[in-house]
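Only one chain is given next, in structure tokens, and it is the form predicted on its own.
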Amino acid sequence: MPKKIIVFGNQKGGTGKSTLAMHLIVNLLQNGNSVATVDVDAKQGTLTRYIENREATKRENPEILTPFHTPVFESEAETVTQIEQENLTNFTNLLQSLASFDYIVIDTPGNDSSLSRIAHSFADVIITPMNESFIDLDLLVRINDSTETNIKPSIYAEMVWNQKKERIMRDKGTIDWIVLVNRMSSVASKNRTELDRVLIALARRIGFRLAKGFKERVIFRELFLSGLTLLDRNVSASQVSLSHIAARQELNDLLKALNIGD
């Protein structure tokens, strides 16, 4: 198997799994590091379609990284025990294939599908990002108030759960999981020092880590036409802002906190 096999997974579209991972992914690439990616929500395809765009962009700039990748569609067989037994026999075959290289990064569908569950069992590392809100907070974890003394784990939080028992099974491996607030706004908020409360309470007790993403910026918007990153030094000057330099330092922060790479 790669070194590490990182998800970016979340039943919840919007919360920018494509725009972290591709970032991730760029890092990994700098450092040295063979890259595979694999979208397993092939039918959206926002990664897929990133890659596309950094590869038309490498045409002129030969010296952007790209990583090797793989879209991966869902089995259209007939029955719900066939469908699960093709994408477990595909995903197994495709990962098989992908042992040389350092890391393999996949990005999942913001919904439940068999594809993202087997993609989660198989990783070592889960990425979660959400939004900065109470909504995205539900879709993980439900609370019936705000003292945390009375939660239920959301749909989401057991089937990580389950995934992590299935790679314990399957090769007494462990789960990193990690959940990263992302495209938070720019003023500081009571909502964001209580979202922040409560996810620091509910770390330990649901089993994930806890990190910082960005902060809502039109950059990325921008960058992901050209299908750039904010690590590469292609992106054009009229780009380069006050908020592409903090942008930068947010980057840099949330890198340290995932400690994935060297």
Ligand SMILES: Nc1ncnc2c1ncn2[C@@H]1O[C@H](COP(=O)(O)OP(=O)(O)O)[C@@H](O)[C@H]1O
The other form holds:
Amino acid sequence: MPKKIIVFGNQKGGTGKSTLAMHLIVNLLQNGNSVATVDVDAKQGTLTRYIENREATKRENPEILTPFHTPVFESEAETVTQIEQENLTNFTNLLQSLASFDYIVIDTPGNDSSLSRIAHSFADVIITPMNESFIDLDLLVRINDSTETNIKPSIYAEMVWNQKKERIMRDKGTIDWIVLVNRMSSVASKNRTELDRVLIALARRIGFRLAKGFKERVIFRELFLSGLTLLDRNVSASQVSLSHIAARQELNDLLKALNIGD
Ligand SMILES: Nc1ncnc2c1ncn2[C@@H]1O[C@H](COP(=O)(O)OP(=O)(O)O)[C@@H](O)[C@H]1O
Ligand SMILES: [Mg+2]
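For comparison with the form predicted on its own, provide the form predicted in complex with the named molecule.
What follows is the entire complex, opening with the chain shown before.
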């Protein structure tokens, strides 16, 4: 099995899973690792399209590094049991065929699916980006008041717990679960302070560690078309601004906090 399987997940779209996945992939490649990528959200296909765009840019800039990519679609079998079995068999076979890679990075959809659950159960690390909002927090954990005395895991946290159990039963492995707030606003707010406080209080009880994501920055939306990331030197000079430099610093801090790869 490869050194590490990293899964980006959250049962909510638009939190930055695919964008962050792409940045981690390029970081691992630039550090000399071989990286396989899997798009379990193949129907939407953001990561797949991002990598296709990168491959197109590579044709003119051969020094650009690209991962070995596979999109995976849900089984279309008749019954739920058949679907789950077929998904599990296909996914296990895929991971076995990728066993010689140093890292496998998997992007999952912003909704619950059999394939997404299976992908989570093979993770060494799960990275869950969320937006700076109590609505996003509610998808991880139900809190009834701001004292956090009365908390209940929500569907996604429960799913992660179940996959942690699956993983232990399969090979006694453990899953490192990291939650990070992404697309942060630049201005301090009461909401932000309160959200941070609640997240810190919940981390131990729910079983995740906290990291800091990116601020809300236009550059992340622009890079997609060229398939590039903040880590690529080919980002055109006109795109480099103070905001870009600050974003790179955020990225370095995040990569350090994730503690993945050499
Ligand atoms: N830090 C950020 N600042 C600004 N836009 C961002 C940031 N992170 C992600 N985005 C944008 O937010 C949207 C959702 O990001 P995406 O990576 O597709 O999320 P997900 O995979 O969770 O659905 C995209 O339009 C993306 O370009
Ligand atoms: Mg996505």
